[in-house]
Structure formats: structure tokens, C-alpha cells
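Below sits a lone chain in C-alpha cells, taken as the form predicted on its own.
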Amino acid sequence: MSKTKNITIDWSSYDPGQAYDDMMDGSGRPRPAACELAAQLGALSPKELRDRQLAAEQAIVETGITFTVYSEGQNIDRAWPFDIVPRTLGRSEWETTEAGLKQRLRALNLFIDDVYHDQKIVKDGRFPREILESSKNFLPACVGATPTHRVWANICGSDLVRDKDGTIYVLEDNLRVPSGVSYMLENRSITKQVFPELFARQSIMPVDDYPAELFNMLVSLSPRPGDDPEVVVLTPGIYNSAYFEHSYLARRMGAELVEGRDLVVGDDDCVYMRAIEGLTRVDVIYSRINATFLDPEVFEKESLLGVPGLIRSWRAGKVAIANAPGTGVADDKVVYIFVPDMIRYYLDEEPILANVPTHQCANPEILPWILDHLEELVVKPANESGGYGMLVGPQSTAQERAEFRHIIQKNPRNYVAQPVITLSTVPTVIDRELEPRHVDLRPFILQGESMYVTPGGLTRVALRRGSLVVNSSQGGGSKDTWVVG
């Protein structure tokens, strides 16, 4: 054995400074859930630490595991970017964050149906009715429909960070086409081959049983239950930066992948998918589309994604879509402001997980505070996603504040403001060094006849030393994340 392959990875270097580390605690020793991870690791040198890095990359690369930038308008395919090192996370912390993304996937669900019914929490004066009529999410052709069981987001990726007191607070929910679950699952895959001998002695709950569990909640949705339903997966096609997703969700599940175009709506207002062999009816749409495509008869005209009739079809009770339309109403960073009001309201119970402390600047009263305090604060469109439309004060510029001071004044309605939460770290391959990065996650709730959470779920990183921007079209990558009992 050579000199090179003795020396070994150094922990005593590895410095995460004022934030919270999943691996390592304040003392520079392992927490629990990270005691046979941080010794794996540390008995590796950085020869040997680079190496299964680049077997992972070799790997991303001949599984064709990819994502799509948007650049210069042009579509580019990229190999998913992923860290070997895992994050880990505690059963028992893990128990207690389930059962708060439960509870607040069932809040969200009964405040959607509420707001296209009798929106009772607004005449009782808990939601500003202003908010909601200013809600480009708010569709009116969804008002007075029930989806079965009465659930309306029946896939949600919420957003989850680590503050540096440990804290666990919901950052936001993605309740319209969340993504990255197909990204969750070949992590794990990817980890397996990089580190197999850490799955042989410790225990670590499995994700690979979410796409049986996707298709059980979506088979739960159908108009004929005592038949065997045909599901769907409905994606805007190849050129959409989930592509890779769409394709990969409808293969494990065994269910077919359809563009608009290959669906009709017949004339007894049932769902119908073109074959060789003629039509075939379908039960169930897991529609990867925004709401306002899916239907040129009530949304977007010139729509080309959808289907004629859709909607006609799903108020009529014979086809399910998931996620509903008109779900994104509570896709809205300042609807998210009022989540925890809604678990109080809906379920008569507290919040087990916090929100991060939100400002609205539609708020007259704190808006000329925000526009003063806008180098500590990062500001946030509430219906963008990616990462895309905000600022982070603390990184900005002063021409991109004032350049901020103007857009929010023009539509206060349109921006939060958040103080900056200085995320957890992870230790990360830095070329043969292990160095902290901070990280987000999004687990995966679903919710149909029965509710599901993926344990743990997509980790993902800022790869830029410094950075808090995890986005993968901002530079970000990715982590398998490990629920350690």
C-alpha cells in the first residue's frame, strides 16, 4: 500500500462556521444519525473520496439521468449534478417533520375546497378576502367542483431548511406540478453503488416504493374504482425541463406518457386516449401541465399542450386529474403566510412545523420598512419558482436593491420578504476535500384515499461556496438523503 492511499480524510479541518451541520456537531463530532457515515468517510483518502465521485458522475452520465436549462432560448440537457455524500437525518426528528408535512397538506387541501365552495375562512375574517381576489392562481371555472375525496393537491413538494439553531421551518409548498421526486429515487440508486457497504450495517428507510405508492393514490382518484383504471402521465412533451421526470415516473409505474394531442373528449364527456387500436378510456390524468393549458375551451386559447373539453370531463366526474386545477391558488408565497392560520381554523390544532417569518408587502404598515431593510432580507415574486425573480439582500448589489424598491412598489401584491435563514450544511466534494455547503429539502406528500411521505426526500445543495441558492437552474445539485434509525 502507498504513503498516498494512508493518509485520510481530516475532520478536524472541516468547518461549517455559524451554521447548523447535519454531519458534524458543534464539537466536531458525528451526530447519531451520521456516526457510521463520518467513519466511512474518514477511513477514505481523498484519492479514494474523488474516485467514487467520479464513478457516480460516470454513472449520472450512462444512465442518461439529465436535466434542462433554459438558456439564451435555446433548451440544453445537462447531466444531473449530484454529491456523493449523504445527508443524514434522525427517525425520530423525522416522525415529528411527517407528521407536520401531514397536517399541513390536509389544512391546505380543506382551505382550496373551501375557497371554490363556501369560503367560510374568509367570511369568519381569517383570509383576507383581498388576497384572494387578487390571486392569478384563483380559477373560477374550478369553482363549485369536487375532486374525489375532496382533495385538490394530491402530490405536494414542500420545501423544508434548517435554521442555525436547528429549527426545521417550511420555506414553501409546491402544490401545482412539484418535480424532482424522479431525481430522489436515482440518487438513492446512485448512493448504492458509491457506498454499498453502509446500507449492509445500518438501517435506512427505503424510497424506492414511491412510485407504487403514486400509482395506488392515483388509482384511489378513479370514476370506476371497481375496474382496473387506466392512469396517464400528461406531459407538455420533450423539450420541457422535466421531461426526464414525466418519462420516468410513467415507466415505474406502468402507466402511459401522453401529450395532449393524444387525448379527445368524446361526446359522452369521458376521457379518451388514441392507440393503434382505437380508443382506449381514461380514468386518470397525472398532469405534469399548468392548469391554464390543459384546456382551450376555458383557459389559454391558443393552448396546443391540452385538451379540448378536459375540464368539461373533470367537473362531470369522469376523469381524475391530479393535481386538480385551480390548486395553485394555495401555490402562492403569500397565501403561504397564512398556512399556519389554516391548520388552526381547519384542524383546530397547533402547527407542528413553523413557518419561515414571512412579510407581506402588499402591508402598508411594514412595506416602507422592507424597501429600508432590503440588504437583509430576501424578497421573493409569489408565484415564481426556481429561484427565479428574487433577491438576496445580503448578496446584492445597491443598483439591484434600487432596481428591487421600484418593481415592488409597482406590485407590492407580487413580493415577500423574508429574513435570510443561514441553511444547514452538509459536507460536500470540493475536488478532494470535503467542505460545507448549505442545503434544502423537499420531501413528497401525497395525499388521495390515504397520505404518504417519502422519508427524507430530494436534498438539494449549493454547490457555489457561500451560496444559498440550492436551485439546480441556478447552479445548485443534489444529495440522497438518509432517514437513519
Given for the second form:
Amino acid sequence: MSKTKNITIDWSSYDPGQAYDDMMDGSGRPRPAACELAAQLGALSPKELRDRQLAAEQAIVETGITFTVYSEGQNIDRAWPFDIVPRTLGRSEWETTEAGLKQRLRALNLFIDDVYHDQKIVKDGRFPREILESSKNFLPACVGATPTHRVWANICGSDLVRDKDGTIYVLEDNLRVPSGVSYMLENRSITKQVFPELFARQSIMPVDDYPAELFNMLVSLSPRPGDDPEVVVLTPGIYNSAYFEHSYLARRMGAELVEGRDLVVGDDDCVYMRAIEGLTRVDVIYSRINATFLDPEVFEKESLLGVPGLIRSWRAGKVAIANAPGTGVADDKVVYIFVPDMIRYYLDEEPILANVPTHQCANPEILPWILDHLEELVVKPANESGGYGMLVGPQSTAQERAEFRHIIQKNPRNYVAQPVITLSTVPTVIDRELEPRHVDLRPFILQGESMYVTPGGLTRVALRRGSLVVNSSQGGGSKDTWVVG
Amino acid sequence: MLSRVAERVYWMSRYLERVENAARLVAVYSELLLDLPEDARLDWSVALEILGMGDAWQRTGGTESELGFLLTSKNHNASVLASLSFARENARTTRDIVPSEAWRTINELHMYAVKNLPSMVQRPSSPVPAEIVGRCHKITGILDGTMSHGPAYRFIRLGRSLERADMSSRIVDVAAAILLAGRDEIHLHDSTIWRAVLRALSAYQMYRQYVRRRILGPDVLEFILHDADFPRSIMHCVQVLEESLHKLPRSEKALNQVSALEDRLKGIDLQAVDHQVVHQFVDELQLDFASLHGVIFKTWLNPMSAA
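Output block for the form predicted together with its partner chain, input the form predicted on its own:
All chains and molecules follow, beginning with the one already shown.
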């Protein structure tokens, strides 16, 4: 480690404790993928470190990178919380992970297509019928539909976590309207401003291809191939927490950003947008609205976000919607338990990536054990996201556990229990020091005609010491993610 | 370009123009009240008439002062503060389209108005209206100087010109109505009132420069209605409308409306009319403006049928 005249970062006082640290190994040496970074950081004085962090925060405010939180009856745009120290991953480990993610999404898409058609997996006794029948996200309106390429989930954000021993697990697959990819892209562009020298010295896989890959995937879904298809991004509007991302992706793809009221379904079952040139045919909708709000004729009658007749048009093959309505059936923490089996059943392969061992509260043989061990477990509702409505056992109070015991017993189908994973840590700027903080990783996987996985993804970091909750709505931050090698 | 986006920039621009005109009107009007003797019986109700808020104020039963209603009422969407909130909301929801400097300036103007308009209710002859007018000019300048003069900008110009023409016609109308009321005391102040009309339209200096005569009612009307070069004259606004419409797709119907409007304007000889005729003429103009807005709305802002 090089030394300068200033006092430099002292790695000997950096202690990730029980957790696996993504930068430093157990003996205090940097892992191979992190060597350059650790050396560079080591040469910075605490003041320089602080200055670079402030420069990054300033850039975020000036560029207007925000997310929206709903608080005290008002929507507030908050600056995106970002930590300058990147999270590093080795290239060969990443290649395995990437193969595992593709394998998983292929199996999930075969599963979704199967449950809306013949339900072979149920008939063959490999997936319990009652789970399907009790699924809130199985949409009868989608039975028999055939999206282009028979792919339902075109965009997937899978959450990966690394446990104490270094094993990477898939924690969940977000198949409805996964968000965060714009922050992954912005994080990279800020890091290039903050640590330009590091990009020159080593090979870090670029992530900037994503908008082009997304656009190509969407174009591949068009019901009118050959033409120059009209692709739009459908947003619930400016009050949505991810509006920044909707507008960002629309701009980067050169697609129109539309709201439900901009679209109308004609007598010919085609979808049109109201434009100053007149009604203009739309071929592909990248929807950032939950499926059940898409069409008030079929789903939520009160929905003002949707477009009457949209599902009719989609079923008639006049418009493509990504992700396809009905995809949410596989975004369920009970269905998640069966993904390794789906891989074996549909692909005849062994899963490359492991699931976190997960118990169904609906299983009467296991439920009493779960209720007795709440203090050691994480309990999650099957259908929520954003870290809402979950219990992290070791960090809960006796009263919270008592409440959860009650709500689980009331509706066991809606809950799953998992052991606590001690998420891996990454050095994070806290005041002027580097301290370990827990992280997860959300790569984004695309499937249309072909597949694409973002190199790395969005690393989310729990900024509070010891905390395992990384969601931005719950005080989490984010980091750039480098696949190095 | 999406119709919804066109609609938002159109309304943003209309509301900003309205704010600017209302602020100028309040400044001029508060001076006019000082210039006229008490027996002329002018009060703020006339200003409310000009802004089309008279009936709404009557319905409040006098719970708010007239000026307070005009400036800050939350119960009427035409008050200065409400108009500004709408302008801001429309700008906020089109931040991808509107230059960010313009958005910032609109946002700052809104904050300024929230803070300062309430005090103006007590003291109308304060520097606040001039500040508001100045900031509106700044916004117009930013849009003109930094925004591509493409479709979105054309809708900004349409909104601005239509609102401006409408406001100019209202001011002329009310001046005519005051004089038409025919009370002798008022007639002694004819030229004071016509001067106020010019100043409410920032037209005084240009009028002196181009008309070069003492202020006479027919000349003022001629200038405000027919002068093609003065940017707040109705004729000029109509020509800007025509220019902007020409470059939009499917504009035949709107262009027909505009040319009918132009014919009507040219068809009146203002040297030979009395106030009653002016009043009727302005009524007809206002209907023309409303139907032009209707055509713009149906053609671009809310199209219901395929091209």
C-alpha cells in the first residue's frame, strides 16, 4: 500500500466481523478483484475520501437523480443515496452467476407459460395445485394467451445475497415491475467522475449497453416485425416512486413516455396514442404499472392508470406488453421455493444458483416450529416488495414477534420463513472512515428473442451499522458494482 | 409529440401569460384609483370584471376582499396565485420538455408569489406586481432563447398569444363599458382611463411613438386592435397564432378559424364606432377566441379519432 504525507485509510482497523467481506479476505488482504481499488483507497487521506464523497453527492443533486417518497401526505423527491466505494466481483465468479440467472429466468418463463396453458407441471405432480389456486397473482384473464416468443417475463430483477461462507443465493425474483436499473447506470457515471484513474488501470465491464439492449429486446416483441415499431414506456405518472427511472429509460431509448390516458384502444383492437399528429399506433408497451391496474374492463374497475380494452388488444396479438400481464404468478415467495424444481423439470438441468432455504408457513408440520423460532428467522409476506411487512427475527422486539405470530396464524399461505442470511459487507464511507456495511445485489436479466444480463447490477447497502435492510424506502443506499477481470 | 404534453405546455404558457397580465393590471389599476376622484365610483370590482371573476366574487358573498379574491383566492382557479400554481404544475409535469432553467424560474416565481402576494392585498401599489411581471419576462426569455422552436414551443406560443389577445380584448371592453355607463363625472376623465388602458398593456410608450397624437379613444382602440407590429395588439397575436399553426400537422381547420378572426378584425372601422358597438364587437371576438381554443383542443390536445 502506498503512503502519502497525509494520514491514510487504516485497513487494520477495518473489521467485517462474522460477515463475508466483498473487498477484504479474512486475513486483511484485498481479494483479487479488489486489489487496485483497495490500493487506491488506501492512498487517500480521510479528508480526500470525504471530499470525493461530497463531490459525488453534489453531482447527484445537480443531475437531479432522485427517488420519490410519500411522506406526511406529500410526495418528496429525495436525492439518491450513493456511496462512492464500489463493490467488486471477480469475472469468473460472475460468469457462473450470469449463467445461473439466465437458467432461472428461462425456467420461470416456461413455468408461467405452462400454468396459463396445459399446467403440465401440476398434472405431473411437481407443483401443488393448491398454491396455484390460492395465488392472488394468477390472472384468469391471461389463460391461453401467447406472448411473443412465449416469453412472459421479459425483464427480471433478481436479488442476490452472499452468506458468511461466500455462497451466493437468490433471495427473490422480481418479475412484476422491477426497478433500480437507472440507478445502476447513474451510479456508474458518477463513479467514473469520482475515480476516473481506476477505469484506466483495469478492465471493468461496462454497463451502459442496458438501454440499447432493453430497446432491442422490446423491438423483438413487436407484433408488426419489419416495420419501425413504436415502443412506449407506460408510467403511472409523476407521483410514482420510480418516475425518475421511467423518464430516464424513455429518454435513453428514445421512446415516448406515456400515461394510461394517452392511450386508447380502437375498434380494430389496436392500441393508439394520442399525439399531435393524430392517433398513432403503438406496437410495444414497456409497462411500469402493476398488471391489475392495466385495464379497468378486466381488472380493477376503479383504476385510472390503465387503458380500457388493453387486455383485449394484447390477447388479440395487436400489441406486446412487457412484462406480460399474469407474469406476477411467478413473483410469489411461495412459488419461489419451487424454482430449483422448475429448472430440473423444464430444462432437465441442475440449478446453478441456490435458493435460500425457505419454509412455507402453510405447511402444518413446519408451522409450529416456525412460530417457536421467530427470533432466528426472517418472515416475509408472499406478495409484498420494498421490504414492507416483514419480520427480521434477531432485530425484532418480543411484541413484534407476538403480533407476527398472530398474523401468520391468521393467513399462513401468505407467509414464508427463511434463516437470517448474514449479508456480505463492503467498505462504506461513514463520516471520514471506511466501515463495513451489508449489501445485496440486483442484476437485471432480459429475455426476448435472446437473453442479456447486466454485468453486475445495482448494489444496495444498508447504511445503518449492523442493519440487513437495504431498501431505499427504508434508509438504504447504493453503490456502483464492478465486474473486474 | 404526445397530446398530453402539448396540452400541458399550452396551459403552462396560458397561465403564465394570465399571471403577467393580471399583475400589470393590478399595478396600473391601483394607480388609476388614485388618479380618479371618489365620485367616479371605480373600485376593484372592475378589475375583477376584466379577469372574468366578477360573478364568482359576488357568489362568495363578500367573505374575501375583492383584491384578495383576485390575487390569492384558493376558491377560484383564476386568481393570480391559483393561475401560478397551475402554471407551475404544468411545468413540473413536463420537466423533460421545458428547459430546466425555465422550470427553476417558474418554481421560484411561485415561491415568491406565495410569500409576497398576501401583503399586496393591503398595499396594492407595492413593488410586487412589477417584480412578478419582470420574472414572467425572464421566463419568456428563457423559453425563447434556450428551447428548440419545435412543436412544444409552438404550443407555448399558441397558448401565450391566445391568452394575450383575450386579455387585450377584455381590457378594451371594460374601458368601453366604463365610458359607456355614461356618467358625466367619468367623461371628464376619458383620457386618464384610455391612458390606463394603454399602460395595462404596456402599450403607452409604443402608442406615443407610433400614433404621435394625444390620447383619443378611437386611436387607442385602433392601436390595440389593429396595429400589426405591437406585440400585445390583437392583430399581432392573431398573426403569431397563424404563424405557429402553419407549422403544425393537420392545421387546416384551425387556420380557417384564424383567418375568419383576421377578417373580422379588419372589418371594423374604429374611428366610426360608439362604445356600444365596441362592446358587441369584443363579445364576438371573445367567442372567436373560445372557438379557436376548441379547435386547438380537439385537433391536438385531445384527439379522439385516427389521423
